[in-house]
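What follows is one chain in structure tokens, specifically the form predicted alone.
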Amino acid sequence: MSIQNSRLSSEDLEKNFSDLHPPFDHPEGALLEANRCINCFDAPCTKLCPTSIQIPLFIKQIASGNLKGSAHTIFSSNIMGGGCSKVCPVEKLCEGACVYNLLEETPIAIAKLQRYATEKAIDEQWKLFTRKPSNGKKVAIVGAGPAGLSCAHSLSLEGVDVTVFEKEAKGGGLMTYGVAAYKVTPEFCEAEVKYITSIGGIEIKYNQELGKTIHLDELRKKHDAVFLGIGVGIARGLQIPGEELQGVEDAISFIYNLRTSDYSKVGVGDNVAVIGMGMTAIDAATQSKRLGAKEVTLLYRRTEQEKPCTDVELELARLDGCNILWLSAPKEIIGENGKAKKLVCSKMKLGAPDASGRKSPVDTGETFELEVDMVIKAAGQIPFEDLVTKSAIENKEGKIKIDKSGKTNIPGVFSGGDAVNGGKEVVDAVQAGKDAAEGILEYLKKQTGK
């Protein structure tokens, strides 16, 4: 057993990492699907969209041939509506709320229709918004992820000059670096960032990291307000013996390498164990299998009923041939010559509910072993507690505290997205950016009296 790259041919890799949800082959397909929508009054799909996209309206606009109007409707609520159409867990949001589910019929393909309209707009660079003249106000945004870009676009529309500071070499945040490669391509992410900034008044400065190349005090002095959209990114450790062995890595790094390298250059083991059952864990497991791993096993310390991923994501892992072990928790990684060789797991049972409301996993004292050469840690991410604490930002275990307008305890400093909630969906971050932009605009108005 060993970790190797180039396990599969370039043709197989291209096939394995091709678009998971292909677009409509022909416009007629989109029109037929759009005409299935019954345009519900007080539509449940819109209610379950965190950005409140007027879904029946944009679908009706597609059906009537008004594609530009449809794209405008989507982007007015969610400027990252293109990316969200590819990565949103629509089965628990808009499509899950579609009334057709109650009739035991296939729900409207909302995400596919949303992709149809937004991709056209991005590809052809439709100018759907007009920026107000610059009002002389300057806002710094830290992080070019969904929250930061959403905030930047909303502010720029109102004439605010925005400078975005991004620690990576490209914008997009989680969309660019943290999502399975078969869901959204780096090329699309780059095009989406370009489209968002094409409104004008937004400058992105790359390779600028808070606490290292830039500092909050400096940003405050040079700008009228600051928005922190730093997200989360520190992988939670397993806190078990053997975690330092070769072949043990975190899912964030594994997916990052896939997003920034040629697939053939990313190594994967024969027998891979993935610890966790969230979306990141699923992405790591399925991509390990698609890179050529022989056996991939997902381990989760609770039962299927408590899983954090969706049924659709879990089914994807099963279809890719991943093994699922419930009520199993890592106890120790045993190595040989410095490399991971065995994973010792504890058999668990469920006890009383914990703070999350889910039943707590309790160790039964029984163990079992798995032969492994690679262990991927996907047990969650933790906020940048040291960073925000050193910046004197009030927080709870690293999660930044804000009021309803997005303000932190520091005057003129706002935040939102994963940095505040600890990690939700891309669409939630987009809405957080919009909400913070409203708060910033109100703050700037009070400062100037205009």
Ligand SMILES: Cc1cc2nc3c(=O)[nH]c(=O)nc-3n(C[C@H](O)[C@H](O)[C@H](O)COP(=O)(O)OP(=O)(O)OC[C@H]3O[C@@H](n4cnc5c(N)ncnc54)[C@H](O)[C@@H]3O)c2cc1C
Second form
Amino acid sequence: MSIQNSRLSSEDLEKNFSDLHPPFDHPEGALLEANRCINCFDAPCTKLCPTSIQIPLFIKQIASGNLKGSAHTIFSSNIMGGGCSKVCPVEKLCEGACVYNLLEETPIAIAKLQRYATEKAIDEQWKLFTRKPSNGKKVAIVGAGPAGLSCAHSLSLEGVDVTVFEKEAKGGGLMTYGVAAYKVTPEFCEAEVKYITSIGGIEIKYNQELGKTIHLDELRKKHDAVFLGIGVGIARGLQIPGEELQGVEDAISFIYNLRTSDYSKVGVGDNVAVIGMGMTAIDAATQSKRLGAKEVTLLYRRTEQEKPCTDVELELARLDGCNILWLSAPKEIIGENGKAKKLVCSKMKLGAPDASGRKSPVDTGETFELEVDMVIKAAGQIPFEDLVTKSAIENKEGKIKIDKSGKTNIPGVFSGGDAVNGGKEVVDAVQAGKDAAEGILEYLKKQTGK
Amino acid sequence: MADLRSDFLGIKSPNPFWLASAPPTDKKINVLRAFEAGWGGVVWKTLGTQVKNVSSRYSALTYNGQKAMGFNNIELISDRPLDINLKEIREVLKEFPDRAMVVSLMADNNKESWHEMVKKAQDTGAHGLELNFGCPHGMVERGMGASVGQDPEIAKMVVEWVMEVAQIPVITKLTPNVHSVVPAGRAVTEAGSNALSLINTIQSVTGVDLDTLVPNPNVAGKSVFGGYCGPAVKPIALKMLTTLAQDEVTRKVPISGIGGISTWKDAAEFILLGASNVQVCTAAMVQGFRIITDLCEGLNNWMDEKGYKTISDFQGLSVPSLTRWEELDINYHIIANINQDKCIHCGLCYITCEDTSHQSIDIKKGMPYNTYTIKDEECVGCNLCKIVCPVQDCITMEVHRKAPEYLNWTEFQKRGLPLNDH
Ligand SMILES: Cc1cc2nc3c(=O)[nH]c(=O)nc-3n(C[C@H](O)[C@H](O)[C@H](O)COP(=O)(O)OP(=O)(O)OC[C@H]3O[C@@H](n4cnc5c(N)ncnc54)[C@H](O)[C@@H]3O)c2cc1C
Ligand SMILES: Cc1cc2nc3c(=O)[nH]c(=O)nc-3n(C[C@H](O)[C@H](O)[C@H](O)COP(=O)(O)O)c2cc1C
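Having seen the form predicted alone, please provide the structure of the form predicted in complex with this ligand.
Time for the whole complex; same chain goes first.
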């Protein structure tokens, strides 16, 4: 029993990490599906899209043969509409609201159609937007994730010159480093970043880390405004004995590894326990299994009813053969020669509702043990509290506080995305970037007016 | 089990479904396949002078993904040697004596040619003749087809020639490319035609290729007006049929209904509006002869449900309901009702009523589902919401009479009642 890489042949790995939701193979498929859409007014799908993409419109544009118009409709609301079509949990967003659900019929394959319309635009780098001439305003954006890129695009469109500072060597944020490998490829993420920046007026400076190579004061001095789209950090610690043992890993680092190296070079155990039941936990579990782990067990301290992931995600983990243990909380990791060997778990039961309104798990005092050689922590991510606090930005446990227009407590400093909400979806971050851009433009106008 | 047998001027067929004169009835091989599939009869592809066809020949209209909603062709009458056609007709008659065999004819515009054609056709033992006065392209330029059907005088003359030698029933097929089909219908009926059939195809351009800019169908960079048929023409055909069924002269002869029939429901509607039987072309062309199974079964089941034993039991029953506008009951008033249990909140009723009708639907915004209700006082009972609603029986039109008694426009005016209540 140990953590090993190359558990599967490269063909099997390739297969395991191929597209989870393949595209339409033929234009006919897209047309058939597009014609199935009844073109709702004030469409429920649009209302549940955080970026409010005019979904019926883009679908009818596919049906009418106006693919360029369709892509334009999508990107006008969501410049990461390409990536979102691959990673959005649509079952709880647009597709979940499709009126066909009320007829107990399969909802329109909105994501698949959105991918159909955007993929070509990105592949062929269609020029669908023209930015206004530069107006001399300069904005610094920290973080080239969905929030930062969306903010950059919206600002540049209006003639603002944007410089993005990114600590990693590539753009895309968690899209590139966090989302499951079977949803997006590194090549796609790169093409998407290139597409977004192709309107011009956006310069991305890589390997620039706020708090290390760059500082907020400096940025504020050299720019008219600053947007912080730094996301959140690694997974929360478990605060239990044995967490320091070899084989205990943070899900974000595990997935980062997987997304940045060859699958064959990523080690995984025989018996993997994943703590948590959010999207990250599911991704860590399914990808462990797809790397060749023999047994993967997901543990969650509440029941299926309270789970943070969607039914579709849970089903994916089940279909991948992961074990699911409800009402189970990690208590201690027991090691041997410094390596994780056993996970002791507490059996829980549901008690009174907590602050979130969900029934809180209560320890029954009973325990059980799991044989493990790898434990992946995926019970929420920790915000960059230190960095934020040091810069005197008002925050709540590291989550940056903003007003409706994205303003922080520091004049000219805006924020949005995971850094503010503590970790939601790509599509939320895109909208946050748009909203902040609007706030920034408003702010710049007032500054000039003075 | 209802009796689907049809007797059209003594021409018997096991069901009222004939294949219209067109490519499906062009050759023995097609017709045998059709009869094997169960079709009641055929009108053989029009025989006449020798012609030559071009390529391409067809084009169609796709609507919201539905292919061949409308269909168009620039083909001429049969381009096969007359002798072969006649020989094959004889052979088919021998193999399927229980099916209707009608031969469509179009001769040169003189008495001798018509006499010769009629004699040759009836010599085969065919059960009837159909005079093609309707083909809208190719033949018109030679003074045949629609150019005969468009001029009641010429049509009458030709029918008179035909009747001089015809020994089997004669059906005259009318062109829809006229303001009204009644004058030609009357003329040929008075000239002795035993029956009428309609419609032939409607002159049309289905579209223009946006790459080449050449209209469809493309023949070496050029096109011509073609004949339109298929589901899109059904409403026009039904209207024309009704005018014949209501006219005091033309209603005396049986009518074979043609134009856009693709389901048993279409067929029932044609018969209800006065047709004695129906003919089908496009539906068979785009789906094959196998559609006959459901045409028969569907009609049979509907007849059973309604208690009709034979086709004649319901033939023409809807004709009297089509009246003049002046006779409609002004006191009849319907108001839409949305069944909230069935509503899927698509908002189509709302947006169409709001944008293009009478702003009679109330919207209560919800997340993500809005609630839509009818403003009874505003609703004029136009049916638009019901038409666009994707859910069956979700929107129903309920009767709220303005007054109990029948009141028509003429009477309304006489009484000097107020106008413009909306
Ligand atoms: C494992 C995992 C799977 C996920 N799967 C999905 C999914 O399938 N679908 C979905 O919609 N969402 C998914 N999410 C969530 C989604 O990725 C995030 O909500 C989204 O990326 C947030 O965008 P952001 O721009 O706010 O932050 P991020 O994407 O985190 O981007 C922040 C950027 O800032 C950079 N940065 C951070 N600190 C600094 C600094 N000090 N200086 C300079 N740069 C800095 C980072 O390198 C990064 O590029 C997943 C998240 C995780 C962790
Ligand atoms: C390709 C084609 C060829 C046709 N040829 C003839 C013909 O030779 N003689 C004729 O009377 N009608 C001809 N028609 C008209 C059909 O018989 C029929 O009247 C018309 O298509 C309407 O019926 P439908 O909607 O079922 O197709 C032709 C129609 C088509 C589509």
